[in-house]
Amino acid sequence: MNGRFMLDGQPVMFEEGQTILQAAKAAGHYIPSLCWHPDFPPHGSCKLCIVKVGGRHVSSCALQAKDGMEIESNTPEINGERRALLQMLFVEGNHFCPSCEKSGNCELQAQAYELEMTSARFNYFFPVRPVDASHPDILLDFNRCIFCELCVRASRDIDGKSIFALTNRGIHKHLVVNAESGRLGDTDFSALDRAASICPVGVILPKRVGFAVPIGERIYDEKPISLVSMEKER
């Protein structure tokens, strides 16, 4: 059974089983997200896709669309909350964009531009998370993890290896490698694994190919993430 909801005053048709985010994207309406990926069930961890439905804040990637819904997304209030979420992600880890190999291809950075984030606002944590260069083909920079769990899900559900996991809670939460040594080089991880290419930020990086495409010519240098996301739907 199909239906229709209103998104920021615009009608959006949806198919039964679609979430608000899926229906909105299919109809050409952009809703920011970081942890959502079409290959996996909704996760709802980043909260960047929050919208307001009936006065309640909900994750649009996880809530199924229903006929007659009145939804607010692209409003000063909601975008302000999204900016605050991004600011917290930036200070929780060490995100120094000018020196990061992922700059210009990083979804976190691109979302900050999209939502006009001009400062970090909060104090930096500067966590101590050593880089893991033990693997012959892949470098891990744990300092940039945003806890989207895409690498965890890809390694478990697609690669069938369960290389990664998140441990602890709150400010002590961090990404780990499932090996007795905790080192990626002591696993059967491959640069061809789906988990090797799914990270939206600069945690999982291939060695010996850095800056092959110069910063300034990368995907989000040329187009905003909202436009890139909508082009993928076509």
Second form
Amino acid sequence: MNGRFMLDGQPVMFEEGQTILQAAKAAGHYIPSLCWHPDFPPHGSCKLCIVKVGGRHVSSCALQAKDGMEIESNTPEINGERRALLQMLFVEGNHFCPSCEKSGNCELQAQAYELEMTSARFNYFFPVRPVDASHPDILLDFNRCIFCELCVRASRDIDGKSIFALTNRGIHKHLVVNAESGRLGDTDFSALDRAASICPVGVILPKRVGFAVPIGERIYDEKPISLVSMEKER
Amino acid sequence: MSDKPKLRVATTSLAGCFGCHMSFLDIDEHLFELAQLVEFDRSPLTDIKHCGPCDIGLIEGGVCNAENVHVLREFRRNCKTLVAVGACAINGGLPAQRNHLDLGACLQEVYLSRDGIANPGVPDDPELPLLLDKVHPIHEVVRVDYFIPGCPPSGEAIWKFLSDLIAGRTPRLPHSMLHFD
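Swap state to the form predicted together with the partner chain from the form predicted alone:
Below is the entire complex, every chain and molecule, led by the chain shown above.
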């Protein structure tokens, strides 16, 4: 059954089976997200796409649209909560943008620009996460992982290799490589795998192409992610 | 000359590279405008050694040693509005990339075991401030009112921020001036 919901006071039409996020985007209304990807089922872990439906917080990537829903998304309150989520992601990892090859193409950074995050507000954890440069074509820099599981999902569901996984819980959660040695070089991972190009941040990086596009001329240097992502999915 | 009292501005570089100060000078002809509106207290531009009561304090760099902590606290005590300028003040930046290393091992590597070192020995002159075991962004040490991200923030961003603040507007950087790199 198709229907209509109200998003920030504006009517949005949807088709049966669409989530709030899908329907909103199809109608030209951007909702920030990180772990959501159009090629995969919703993951619902980053919570950046939270909206309020009837006063309750829900993940708009995971909840199916229903006729007559009253939804708040682009409000100072919800954007403030989204900013706090980003700030927590920034302090939990080591996100040093000036020395990161992904800077300007990074979705975490782009969401921080989008939501006008100027500082991480909390105290930094400065976790110790050594990099893995063992693979001939790919560098793994765990410092920047935000646990969106896109590489885990792509490697398992598309490449059929299950090379990545998250292990442990809570603050000890981290990305691991499915090899006895734990090193990417000891797996059959290829730079052509879907998982090699899906990381929204700077964890999985191809070698020997660093800074081919200069800082300042990259995707989100010029346009906010709200515009880029709407153009891409149109 | 208007008789409106000028705002007092102090600036300093803690664990930074003076790149943000260079970027500040990059506001070019706006410096003349700024000179009509503010006068400088402690700053590398004046060589005044200690900060007196100020309206605005601009801090470049993170906190990597005991002296940084003293200077930062002096600024916080004296400045009505304290601003973190640039990546290092905001998240520790490049100096903070030593945070996953043991400080002793770091000093050993640089001053003792490095190849071709003439007089090995960790510098221990009493004038040298003690290093902290980790480099911290300034908001972990004092309350910070505003943050201007960038490595460095562009002269344009610094001018937009300052002109907003001096005019009494809430400072806000548009997407084109908000960069972390």
